[in-house]
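There is one chain below, alone, in structure tokens, taken in the form predicted on its own.
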Amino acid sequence: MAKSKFTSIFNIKYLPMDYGRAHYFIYRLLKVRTLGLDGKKYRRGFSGGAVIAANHTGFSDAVTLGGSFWYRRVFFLASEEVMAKGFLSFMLKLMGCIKVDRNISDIEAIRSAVSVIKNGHTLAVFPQGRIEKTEEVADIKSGAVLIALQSGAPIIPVYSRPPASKFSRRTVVVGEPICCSDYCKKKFPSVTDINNISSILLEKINECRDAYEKGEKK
């Protein structure tokens, strides 16, 4: 576990994540600013393992969520789709994304993604499993759920979407993170368990979301 918000040691095995964040620091420092509910800056930061879960709007997300996070190695559950073709699947797997197949239950992906984060870094989810542009989030699926669970890592609620400009910052909004043992205490949660604290994370991104309005209006 990393005694620091700032993952900080070099590692030449995560080389070309770090040459990613020294991008995602800059990219942040243009064109994103990062707030908290309670629409200030957001500075809280988290030491070890993390799951965050976010909203799906674009390609951009990934870019959107390694500034906001830059002083962190995130790893991506990145589908198959995405990483079909061979030379990009080695460019992003060195980037830190792991290959999901989203139409079955890809236990493979879910040890991996396991392991990123009891070796305390972060991971990055989009729980709605594809691209949705509508402002609300309406469902998602309880992988980053099973995730959580599974690590022992709180969840971290995230929402933002497009500027109206091209030309504006992008405004992300992190929320309180989710300990998924104050919700289920057992070592092995059932169904049921797993789809109500999908739930509530469902209304912990929306929570954000409400923030996000909020923000955008000042």
Contents of the next structure:
Amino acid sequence: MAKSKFTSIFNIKYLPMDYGRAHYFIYRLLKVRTLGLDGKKYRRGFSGGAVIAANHTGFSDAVTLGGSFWYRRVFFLASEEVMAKGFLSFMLKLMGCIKVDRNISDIEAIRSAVSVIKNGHTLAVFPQGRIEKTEEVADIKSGAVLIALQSGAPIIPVYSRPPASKFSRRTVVVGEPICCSDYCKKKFPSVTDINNISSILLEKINECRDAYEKGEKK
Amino acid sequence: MTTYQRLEKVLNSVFEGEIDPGGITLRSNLRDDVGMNSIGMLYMVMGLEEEFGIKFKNTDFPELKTVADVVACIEAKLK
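What would you give as the form predicted together with its partner chain, now that the form predicted on its own is on the page?
After this comes the whole thing, all chains and molecules, with the earlier chain placed first.
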């Protein structure tokens, strides 16, 4: 049976997420401004499945990304420590969080993440792997690239930081999508290929940071 | 091609330039001899899933200590 536009907009399975998206929309209006690299308002630059790779400065990053991309269903990879408690874990799962055990090779989490993207949704990943309050993004892990290569989806680099004042809106800078297939066409990408694409992603996230700094100085 | 030969092909492709192609035997320890860490294990397993059309579970990983263990695991899944 062909998927109708109605079922892609309204799907009872995603009702909790869509309820959350309504709140994200309001949060976005009040507290978030999303810009492109040129400093102008970001126009929806991608369709279909995608991986959003953003820096991680605090727990509010997920809500900020949800606000910036409120028009998409955004799933998140969350560590096992965050999703350990019973009721919180249940709620986070309803809101689209996929549990990842960072201490093992969590192939099942990767598979769930790839499946989400292949269904045309967006997956947000924090490639630093932990909260880092530094301004510059110095190092990232290769999980986001691995997921993007497996799913064939583009990676959207994003940079954001909490504003200096609690009353200011938070700026999110979205970079140009990275198509991994431009950098690796092999059936089995090698470790070297994945590390190369990860370096490019790191560079693009820092490009977004430079655009962010330029915007804040104006 | 035997299971071992196909596994060797995947390992050589995934770890191109990082491991000595002729240096892997059935007895090779994945961590000590092949130099695999948890991310490397993930890369290898994803390549094997693609090559053999099988699915690994998280519970399979603690059993995979040597190349022979990986071959045995693949053959068990193919049955």
